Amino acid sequence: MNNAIEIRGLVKNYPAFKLGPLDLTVPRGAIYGLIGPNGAGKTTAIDLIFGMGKTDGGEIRVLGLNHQRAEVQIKQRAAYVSPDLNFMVWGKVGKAIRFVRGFYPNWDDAYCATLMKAFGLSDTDKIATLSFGAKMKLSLLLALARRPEILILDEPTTGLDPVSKQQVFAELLKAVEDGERTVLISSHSLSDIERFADHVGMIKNGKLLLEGRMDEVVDRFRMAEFFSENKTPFHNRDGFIVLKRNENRWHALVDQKTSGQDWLQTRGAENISLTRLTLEDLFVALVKEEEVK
């Protein structure tokens, strides 16, 4: 089994939004960053993976299992972390740990103790008085100590300072170093995603814009700056998105897998310069995608 999560033709209809048809592949042993603007469908897709809601079409397989027929097995082998999770009913950190530990035979007490120290938590801490960032660390601890085969994180760095972010991602890297565990992260912190994820998928309006290895996806595009003296209009086309125009000076996104650069030259573009992009630059360009008149 090469893939931890496979989504094929997934559709979910709402009155004002449609997810899909969505195809998405998360390789086993990867840290996969799922990115997109607010309302793109990231959380909806994650909820459906865990059986929260009924699909209107398509299939989701997690560790080779159908997400509906094997919901219990999947929840035993996969863990979920979100800022919306609330453990305050257990009062103290130690009580929450003891409760959750009872449900998972693979719970690792030694690893739990290591995480407690790394995250600055103790058994006697009152959950209600923890900072938002500390509550996120507790949620991560309760998920990681289970030693899940898949860890799905929805905005896991919310409320964390830079040092805490480093600690969290260090633990995530350790979690996948054996090649048998997988992490799926949905986050708006694109610099973190680019630094730590090795695969990325980008969603817009409920559909996948692109997906692949992080290095290949980022290297695929370039920012093109060029001049046009003959007032030739440049419009969006396959592999070419106009981003900005200032009289005869243009900026555009070019997909190097297409003939966009050659097309520019045939249209009379001059002094073409190409610049590498960060994941955030690429995200903004693809999500914005507004044609300059």
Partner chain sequence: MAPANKKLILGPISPAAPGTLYQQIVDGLKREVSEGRLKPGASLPSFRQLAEDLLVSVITVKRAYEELEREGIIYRRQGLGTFVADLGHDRSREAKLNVAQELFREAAQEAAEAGLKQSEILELAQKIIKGK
Contents of the next structure:
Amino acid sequence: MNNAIEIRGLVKNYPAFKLGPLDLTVPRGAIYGLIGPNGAGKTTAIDLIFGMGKTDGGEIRVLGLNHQRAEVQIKQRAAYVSPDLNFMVWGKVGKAIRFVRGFYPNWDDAYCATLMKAFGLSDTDKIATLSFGAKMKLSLLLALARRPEILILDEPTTGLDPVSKQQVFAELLKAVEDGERTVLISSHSLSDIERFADHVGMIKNGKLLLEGRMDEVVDRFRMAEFFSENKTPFHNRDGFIVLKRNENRWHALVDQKTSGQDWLQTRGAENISLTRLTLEDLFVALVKEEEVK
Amino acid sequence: MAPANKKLILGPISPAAPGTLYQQIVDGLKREVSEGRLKPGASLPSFRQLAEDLLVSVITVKRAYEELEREGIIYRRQGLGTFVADLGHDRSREAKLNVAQELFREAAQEAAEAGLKQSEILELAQKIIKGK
Amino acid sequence: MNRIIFNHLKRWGWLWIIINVANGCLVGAMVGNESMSKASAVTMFSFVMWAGAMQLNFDLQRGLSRVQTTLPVTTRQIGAAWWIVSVALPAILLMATAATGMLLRSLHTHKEFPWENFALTAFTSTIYLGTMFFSFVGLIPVFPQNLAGWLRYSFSMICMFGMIFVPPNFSTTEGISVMLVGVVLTLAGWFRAEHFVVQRATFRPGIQLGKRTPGQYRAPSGFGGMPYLIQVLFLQFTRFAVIFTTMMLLLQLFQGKTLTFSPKQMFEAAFPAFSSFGVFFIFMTLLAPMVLQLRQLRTLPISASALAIFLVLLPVAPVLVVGIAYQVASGNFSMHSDFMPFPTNCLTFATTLALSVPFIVWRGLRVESLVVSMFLMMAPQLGPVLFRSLVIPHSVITLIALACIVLAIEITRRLLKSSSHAYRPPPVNMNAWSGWSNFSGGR
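Please supply the corresponding structure for the form predicted together with the partner chain (the preceding block corresponds to the form predicted alone).
Once more the chain from above appears, this time first in line as the rest of the complex follows.
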């Protein structure tokens, strides 16, 4: 079992939205960044892993287990973190921790105390009065202290200040330190994802746009600037997306595998300059392209 | 088993610095080796450990280690860890020389394109070295 | 100001229509020619609750005050608009439908229009609306932190719910004094409206209770998991029951009865907690906290079936337990209630509670699911009124009740598995009071 999570042909239909067929592969021991514009289906996909909603097709395997048949087993081994989790009804931080702690034999009290201190969460703090970021940290603490094999985080950094954000990622890196644990994180803060995640999957409109090792994905694409006197203009094609055009001067996103420098030259492009992209640039370019279509 | 190395301190790794993060790590480690702060045979932290210290992804450090291994600056022993190669110091110096050569070549080309004569380029180089 | 009022009408018109139709029918059928009894006071209160400030409270949960205070109107105008939509307009509507109901009834029975009863009904609904609005001003969205806050909070709670225990009446001193208090509070609401707007628009829980106790990073120990949850809920429910029973005993003392603390008296005192209105509170205190954290519960290692059984039995169990306790204790006394024999009553209430669980799980703590639950819980009260002649054997009722409970569990289980609706985050509780659900276990 080299993959922590395998999603194959997952389909979920809503009146106004269709997820999938979606394939995702999260390798074991990795931090996997799931990115996509709002409404792409990230939360839906994550919810389905935890059995919140019924799939309309396809399969989800977590640690080799079928997500429907081994629901409780999976939940024993995988933890979920999201700002949507509501612990307010527990009143105090300590009570919420005590409740969750009872479910997990692996619960690490010492680590829990360390995290409480690191996150500034006292057991007597009232949850209703915690800031948004502190609530998020509580959710993260409850997930980390159970030492899960898989940690699934849905938008864990929304509303966190930069210091807290770095703290969160530092804990995540610590969590995967032994190479056995896996983190799946959906987030909009792409510079963080680029820095901390090993793998990346980008979804849009319920479909996977690209997936792979972070460095390979980012390296594959370039921002190209070139001039062309060619009468037949460049059109979008697989691996080539026109971003801007001013007369004979072009800006395009190119996939070096299919539409690199050589291809551009054969099409009569001159003065080609290729620039590296950040994940964020890549994201914006790919998402915009979809919208143009 | 080799004793765990005391915390490895590299120069700051930042997306704002030139080069990708993994190149910065490669350069940082090379500098440690060539300047003698990391002696041959010294063990390096595991890449997961270093990733945690530097707050970068595991894959970034892994890639940097792979590159250093390719260049012969470090070597890996299955189950024991990663160590600085005996020739690491020389290799790292060699690698540095290569980089310097490459940069000089590029600089010379740029200067030539700007219309500087050979003597003028040398003069410029001297000025920069002295100014430093 | 007019725009705020029209906007409210547009969004809440549907609920006003439902409530007013039900009001017309009920007032016509039940209260029409009798004087206001305790039962009809409770019924009236339940209607008024949904027609009035409760709507505003739902809006506040969604952050209405922040939006409106940025509009180009004065705070005074917003406050006035809130009072008009929560008190004045629904009062007029309820009066109109009550009058229609009574008129139809008197035409049908060829009797004179019951002017006195109409006046009483209209008056009662109006002061209920007004008191409710006034009470919401004092119910700040988090638990009070000091004595002054506690007193203010308790006063508001007593104003809000105290009225149902002493029905207004033109002929008794008690009835008249309650009316006078109602009038004063209704008018006070109008003058407090502006304060209400400001208070909710600037409310931040963190600022309200900035006191933090740093340095205690003790990792909790002791048993946790579901047993802990059950313990917390049990203690909370017991606390509620004790407070409630004490309040009722004090009320009896106030009414000139002597306290004997006999089982009969205790049961009588606790009884309103098991009438339709009280059952709704059981529902809110036990089930609402679970629904609010449903997403979290679903990510814990509990199977959907176990969770479904837990969710349904949670509100049902206490009602059944009290019913059985009564059965055991009632060997030497029989209790006459306003509604129907007590054990049967408990059984039917338990059934309706069970049946409303799937709604709540399906729709979350939204207005529509709460209204449906409310109506479901009133059904056992209406049954005997509408079908007086029908006598169903006790065993049949028991059988139907058990079948309903099992059915509710099965539907809940399916919903937990198939619907993703239940897990959508509940509205952020921004600036509104939401019963016990936001501070249960908070002490």
